[in-house]
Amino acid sequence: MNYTLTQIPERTVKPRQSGLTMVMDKGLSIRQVEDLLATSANYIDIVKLGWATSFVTPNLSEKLDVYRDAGIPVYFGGTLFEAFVVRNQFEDYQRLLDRYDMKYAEVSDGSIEMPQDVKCEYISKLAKQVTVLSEVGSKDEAKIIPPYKWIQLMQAELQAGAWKVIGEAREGGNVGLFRSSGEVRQGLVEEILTQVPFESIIWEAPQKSQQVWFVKLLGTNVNLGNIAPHEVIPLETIRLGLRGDTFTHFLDNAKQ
């Protein structure tokens, strides 16, 4: 930081298991990455590619070392994991990882039906390979998943292997988690965390207000995902206080 000031909470430091920031890149140029990372590099936890844009991006392996160079982990879409999957092709999605030294991976069902055994399987045999982040909830604003349902997936996909479980929202933060409006479904979200612990959940909260409360509900350290490239300075300060929204939040209370 560049000065001090008092009452700042305690964020966690990198390599953190809490308090991640996951970044959406929809199609970044590397010279873009590389002013990215020039601001924001310490505040970045890990990078999706989002989708299954990595398939039509330009010198992928240069913008790979990009962010490799910065200690930063990238992982492709899980859009990506089902193009492959509903192909049947998925031992060659299991080349690709191994083609671009992938480290990470999404197992995601959101544009597939997938059973949940056939979705545990895929986790267990890539979590043999690479540290699997496993997507919970469909694309689809039409269905809608009770909460005790979110709760034995996402359970029952931490068993299986995964590091983290993802809350869907897509880039938009309007379905999933959120209703069309991208308000949070609240008694959702609080009823997952009577089960699965916060740390092994990443929130996709793409909006500011999403952002907010989330940091309001479960401190400067929650686990959040699906944000912008140009919003991870922004979010570092609503986690710290120091925007308007949580301005008053951490006050005589700076540990979190």
Contents of the next structure:
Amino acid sequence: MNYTLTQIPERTVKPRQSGLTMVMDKGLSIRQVEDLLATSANYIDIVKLGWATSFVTPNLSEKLDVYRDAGIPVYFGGTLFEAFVVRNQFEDYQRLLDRYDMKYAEVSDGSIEMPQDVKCEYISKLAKQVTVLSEVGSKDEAKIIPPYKWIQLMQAELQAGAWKVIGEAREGGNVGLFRSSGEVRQGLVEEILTQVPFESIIWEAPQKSQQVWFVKLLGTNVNLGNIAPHEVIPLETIRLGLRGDTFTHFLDNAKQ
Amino acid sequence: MNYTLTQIPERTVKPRQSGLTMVMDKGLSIRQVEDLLATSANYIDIVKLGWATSFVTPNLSEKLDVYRDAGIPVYFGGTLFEAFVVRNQFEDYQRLLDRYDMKYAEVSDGSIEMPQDVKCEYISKLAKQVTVLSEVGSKDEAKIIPPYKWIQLMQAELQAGAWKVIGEAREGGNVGLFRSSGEVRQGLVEEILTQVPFESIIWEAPQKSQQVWFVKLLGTNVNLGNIAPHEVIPLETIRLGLRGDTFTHFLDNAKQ
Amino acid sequence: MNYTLTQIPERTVKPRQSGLTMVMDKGLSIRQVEDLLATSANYIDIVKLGWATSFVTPNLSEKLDVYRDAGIPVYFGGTLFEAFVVRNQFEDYQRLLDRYDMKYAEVSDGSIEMPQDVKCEYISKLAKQVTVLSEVGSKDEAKIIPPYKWIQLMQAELQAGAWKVIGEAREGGNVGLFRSSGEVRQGLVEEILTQVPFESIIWEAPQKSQQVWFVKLLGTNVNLGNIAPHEVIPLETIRLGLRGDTFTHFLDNAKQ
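Swap state to the form predicted in complex with a further copy of the same chain from the form predicted on its own:
The complete assembly is shown below, putting the previous chain first.
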């Protein structure tokens, strides 16, 4: 840090198991990745190449190398996994992971219907090849999953071999964990946390108000995902109580 | 493409007459243009320097050269044309196009009142000098143009020599084709399409939901405009059915 | 300018006392700063490193040097001042300003309660060390300050030695001067202007509609703040009547 302030909450350090920041890269150029890493490499734990953007991104290998050289793992968004599965090309997907030397992969069912046991089977298979993140929640606004079901899904997928489960919110932050207005489904989150360890969950929280809400509820070292590249530094200040929204949250005595 | 997936809809290739993506550059630096082209050159058909941003942008010639070297045509936003016309400086505008060696120009009446025959005369004059894009629709939220009038304007302007007509939406996507909420005026679009060929229209669709709407209605190779630089890659995935929003749209059988 | 148009309102030139554009940098990399300056150096009068982002930004000295070499002063956001004060570390803050050779500083009470005389004392103390900007208005949506109080605070803080007072809006533009919808509290602004000279106020106006509103009310050379880096060029066109929103505002005769 550039200077010393008292009463700054303690952040975990890399490699983190909690306090993770997962960034969504939806088509950065190599130079833009370098710019991101120049300011934020220490605060980024893992990067998702959003949905199937990797299909149309030029210089994919070179870009993966830039992240790799910075020690930051990258994975393809779950929609890409689904795009292969829905086409009966799962083995192609496994070969693709090998070809690009991917160490992580996401399993999700946000855009397709998939029975739970089938999803867990995919998790188990991929877990033998890579570290698996598994996403729960639909991209469909109309599909409301009740809390007990979220819990059951998360537990089963962790059981099947997922390293972390991800609570779905999309890039916009308006589905899954959130109402279409972007408001957090607070009761849902609290109920999940009675049954699933908070270190095991990455909460997609692309909007600032959502990040603030999770930091206030779960503390500095909550795992947050779908963070836009230019919001990594702002998020870090939210985690540390150094932005207006969480300014007094970590202070013993907010009055002077 | 970086890997092979079945059932990917066929995209037109450059030089495209349909499936165009028009990007709005509202003040990129030369290096930012280079970053954009590094990821998206193949997906960008034409670039608009938004409204009169070219007036205050330094290094304009150098920037135009960067686009030119990538084989991507550039034009000044229609508001600049209007700024010259409203000041009785139309001949200056023609000289300006020559000075910067512009091959395309936009004619519009989004900010000024202009009788239709006068507008068509400008189109005819400029069509002798450059390739003309002509924009229909007001920037004024309060001004609602009925569908039959949209059709008549578009037909007359194509007749007068416009290469394409553009459906107005502004940078924000909240006027013209769209309600102030950003919602598409669906009946308007469908009625226009009964009379004007879809290859002749570029639909301004800056918001993702609008892009999705047009791709679902008009297919992969609909012409879309006012795309922000960092949304070109995401748009390409929407066109290809590789983002949640259009994921099942191009599949023969969405269930697995 | 790249070409000549008649009836362009006259802009002040650097060093400006009115017509200031204050940009918020919330974590740009050095190369991103260079990109910003390449297009916008002439239009940027002063840069704020948003809230306490400077705490977590790597290469802070080098970044300050890039701005310094371009002749653009930089200051730390007021929240950083408050973070030191609330921890009884004000002397540390003064040393910090010296260490980074800062010529400007902001005094604010957006996140903490501070009696007016205490705030004015801080302004007086810091005014001996640097040029002080002082911010009025709460970051708390629920805290409504009546107009007479805004006026009294602004006058007292200018009296205490502030160079400019800043009307609070946050990065989002939804508190202080603005309703939570982003709409301007017009009566408030007009009443303030009956008592406080307009050159002495920098209005935070991060949203386009807010910038337009201020330019229409107070003219080309109104002082505006919290401008996002990529909105500096667009703002300059709004100031000059070269964007749809202010297109007719500066014309003698808008009809042709």
